[in-house]
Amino acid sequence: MNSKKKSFLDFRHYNDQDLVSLFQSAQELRSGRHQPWSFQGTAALLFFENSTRTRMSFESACWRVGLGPVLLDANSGSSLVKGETPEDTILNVAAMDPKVVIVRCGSQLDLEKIDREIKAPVINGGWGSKSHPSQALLDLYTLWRERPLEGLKLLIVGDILHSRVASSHFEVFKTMGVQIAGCGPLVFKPKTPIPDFQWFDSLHEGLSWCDSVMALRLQLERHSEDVHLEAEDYRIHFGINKNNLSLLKSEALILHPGPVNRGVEITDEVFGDSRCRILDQVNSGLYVRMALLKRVIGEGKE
């Protein structure tokens, strides 16, 4: 609808120095550096599926670069009981004129077709089990900010398969030259074939190898009938804790992009080591998110 729009489905658009601008620009809002923004209109975030962080860090990313945010939260009370259409729920919020369009829904829906449709920018916040690019745009710089990323291992230690968060950083990582690994049950290894990635079926193996790691959760609800996978023997296998810590480098970072379930895929004693840097996540989501807006209402850099 419109060609000049920044919207932002995923990382087609983005190369390594695009990618290093919005960084540099996330660490320019984090220490204070620029000048304090008028009211500019309203961010839609329209979340057909639950949240905190995400929603969170959207909500104050668009307060803090002035813009008011108009939540619906599919779970509370909207017209969809009355049997409207997410479509059509998305359709009518936009005709209210919101600066952007921030959508997390499921897989059924077509958020690409959404954004050909309507003229604010659309930015993806969680679509199904395909991506989620805001995501991984925050592992990303988390790491970004303590390491060099060409060359970087990573090792993906869980439900890769059924991940959006995982699909998103087989996209954007390799840009920046990191090394991808997964480590997991084999009914979570990726059934499509990923350029360069390697899987290792032992925990023990995966840590040794990698650089830094970052545990998924059991995405428990987008398993079919043919997952049959117990917790406790996930926990035994591939929970990650103080005795298998040793196997990582001093140097390595310890990620998830939660929400974390303590006990099963880490341990208490993981959130105290001076590797952790699962909250650190949650802080840089805040300042990625804030530079993401800039750049899609057109005040970031080019």
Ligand code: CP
Contents of the next structure:
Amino acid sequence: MNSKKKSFLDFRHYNDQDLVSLFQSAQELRSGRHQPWSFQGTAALLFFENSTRTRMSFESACWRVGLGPVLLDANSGSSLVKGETPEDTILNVAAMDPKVVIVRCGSQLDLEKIDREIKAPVINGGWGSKSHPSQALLDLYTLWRERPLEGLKLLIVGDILHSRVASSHFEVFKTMGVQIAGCGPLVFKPKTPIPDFQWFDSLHEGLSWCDSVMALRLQLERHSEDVHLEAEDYRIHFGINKNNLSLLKSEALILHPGPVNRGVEITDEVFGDSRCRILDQVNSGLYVRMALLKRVIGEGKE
Ligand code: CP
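Coords for the form predicted in complex with the ligand, given the form predicted alone:
Below, the chain from earlier opens the complete complex, with every other chain and molecule after it.
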């Protein structure tokens, strides 16, 4: 193990100053005021689960910081179909000396162990239902660019229990003083106590309380048999639409990490609301991931 590696599996090595420094770096990269980079080496992207945003955002970010992305998509023609395990797959790709290894995988893969075994730093690109720290970073950056974070009240609506994104939000948002509340069917309320976390059974009450709102996808694929929930029922009680948006403050921002089930979590007209930042989140993701890659490969500010 290389103790100097700056892998990014979670936020345990990030305080508020690190986060601000990363966001400032993302701002600088966004401005385009930087020297063109020479080739730094390759970045291995191993995606064992489906992705559009995270995968293409990291691929784009790699190109833009001088890293050549090499991609393994588990759905298209890898030796996983011959019985090779994801662990062995990562070890083999890591033996090709990439500068960084970016992994999206299920909860059963031990990313911490992989990180101890390989030379390159590892970035968590979405780890089962455990965590999705780069998404939490870009969500926080999207808010940071437009609003003071200290004391900001964020309402997360929906499937918090099964959401790796929400799990990473709980880990990092309080570092910057953001207060999080949840709202949704009780079956989605986290089962373990979370400090300073409150829950709204009513979307109307939640929207009236918050300074910004984030809707989450209804993750039907992660629901066990004891979750009996109809998408239509969810839409009626917890879908964000033109009518209930009138309860939201005029300066509030509307977020969703994607992918969106249009007409379930949010309706089409929400995309046309001036407070909606869903595509800005995707744009922010590119610059945050560029800054993150630079930090992880050793070029970012400490
Ligand atoms: N938000 C997010 O992780 O989207 P993808 O699953 O498309 O990467």
